[in-house]
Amino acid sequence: MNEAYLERKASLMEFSHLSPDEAFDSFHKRISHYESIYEPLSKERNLILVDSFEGCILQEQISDVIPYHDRIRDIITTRIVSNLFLLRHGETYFNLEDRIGGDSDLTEKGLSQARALAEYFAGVPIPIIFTSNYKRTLQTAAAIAEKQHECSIIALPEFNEIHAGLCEGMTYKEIREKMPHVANARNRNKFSYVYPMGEGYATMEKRVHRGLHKVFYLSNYNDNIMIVGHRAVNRMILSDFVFRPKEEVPYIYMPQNRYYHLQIDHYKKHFELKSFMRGAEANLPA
């Protein structure tokens, strides 16, 4: 992951001049100056720190009164996003016979919605796409990259979907007939529920976030943002934009055949749910 971000870093404008190894010297150079000259803040009578990958305030200390001070606030924790492109993977043998998990491949049509999520966004320029480590994202992923100039594709472990433990390649309906029990408590509270040895909504809420941070310092905020990932990890992840309850995340409509793009400022939060499939296709559930 750290030379995921050095590579970043290493990609800026003011490096373009020089071979990627001189990039890298250049910026080991750059930290090793900065902490060279750090001053700690303590005498300072006016600071506020702020975690800028977590995008919060870690400590503030105000001695005077500063204009507009809740506005600065605000805009210092606020991230920017210009377009974020929120896509499930497509359809995979398992989703053709209901199993839960597993790192199945694309069917044909699954490839199909792939071809056409690439043709839709070739005119788009998207420098990264992230997905998750499961081979249904890599592979729309890749399909997608073929298309663009430029793109590199970042496999995140946060964003992998959730692990099923012992019912991890069941159908739902072998859950029901050989263990009620499970699929009665997933039903009273799904978003709490963690299956028997695996994960749950609940548990897997922070690496997710966490995984969400990487994206945003690793995309250098660019104007395109594309996340490739999974049905219930994009709704945790469309959750983090448009604070839907806890008990309502587990029920967002999550399709394969459309996808969210979301748009945030300091004034709006702006998000919908597109379709880029051409033809009658476009208008069915997925």
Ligand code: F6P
Contents of the next structure:
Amino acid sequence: MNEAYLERKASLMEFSHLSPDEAFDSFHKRISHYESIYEPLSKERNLILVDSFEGCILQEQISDVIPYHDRIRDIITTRIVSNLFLLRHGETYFNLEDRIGGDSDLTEKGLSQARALAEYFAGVPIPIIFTSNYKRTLQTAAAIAEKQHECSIIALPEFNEIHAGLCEGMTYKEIREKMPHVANARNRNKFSYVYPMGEGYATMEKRVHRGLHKVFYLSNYNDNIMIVGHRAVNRMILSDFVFRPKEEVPYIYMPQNRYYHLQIDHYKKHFELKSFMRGAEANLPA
Ligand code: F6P
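Next block: the form predicted in complex with the named molecule, after the form predicted on its own:
After this comes the whole thing, all chains and molecules, with the earlier chain placed first.
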């Protein structure tokens, strides 16, 4: 066994009444005891081997009829999420022109959406806001963080918006007119389509998933988690929790004047699209 690991173990509180040598010795005795009583898992009649980080089953071998077996599988693979607030950044100058990609700033309306979000979440402690590297998510998060007591912003490149390659900075109309093959192919299969020199939903899947792992690694179990992302990225994040057929994922509704609230435990998976604007604006489509 790794020496550094043994040293770390031997320095735990439970060994504090012993000298380092005695602690080492006591820990070695404990390991020998475990070895003497160990029974290899392969002898088990019923076994479920779980990757708890990925929330998936690696090996399953069930010989008996186990009551509530499906429920048990479900419980051990469910990731508990107390509150996950999934937001899209406020309106940008690119959004105004229906232009995709780029690194545009928020417009006046976008800044006012960010301020409305800040007011709305002011009473909800958010220790960390996760964003992409783009200004629009950082500016939205900065406004929210300002109204928080203690809040850090962590930008993850994994949450950068889908890269449209040669089409970055173009409007959807320009793509239809100048690159009709792109528009048509994307229309036919939006999930699998990959922009020339860019990305597609399918090719983003792994990195967004990696970003989510970072989020959970950096957050505590009970923390309120907030992600300020983008339209395509947020669709991928949502689909990680709420099963949707792949071909439907690129069409999930992802407005800028509402956010998704997710709560997941062993008994329920709850997700709700909520408005953070007050008055008439709350009901406007975005
Ligand atoms: O228009 C905003 C935007 O985030 C673009 O940067 C991105 O290319 C697009 O939305 C993703 O949405 P869709 O996949 O529906 O084109």
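Quick caveat, the model's predicted, so the values are computed rather than measured. What we label the rigid core is the largest C-alpha set whose atoms superpose within 1.5 Å from one form to the other. Positions refer to the first chain, counted from 1.
**Student:** With both forms fitted on the core, give yes or no for whether the Cα of residue 44 moves by 2 angstroms or more between these two forms.
**Tutor:** Shift of 2 Å or more: yes.
**Student:** When the two forms are laid on each other by their rigid core, does residue 21 show a Cα shift of 2 Å or more between these two forms?
**Tutor:** After core superposition, the C-alpha of residue 21 moves 2 Å or more between these two forms.
**Student:** Against the rigid core, is the Cα displacement of residue 67 between these two forms at least 2 Å?
**Tutor:** Yes, because once the rigid core is superposed, the C-alpha of residue 67 moves 2 Å or more between these two forms.
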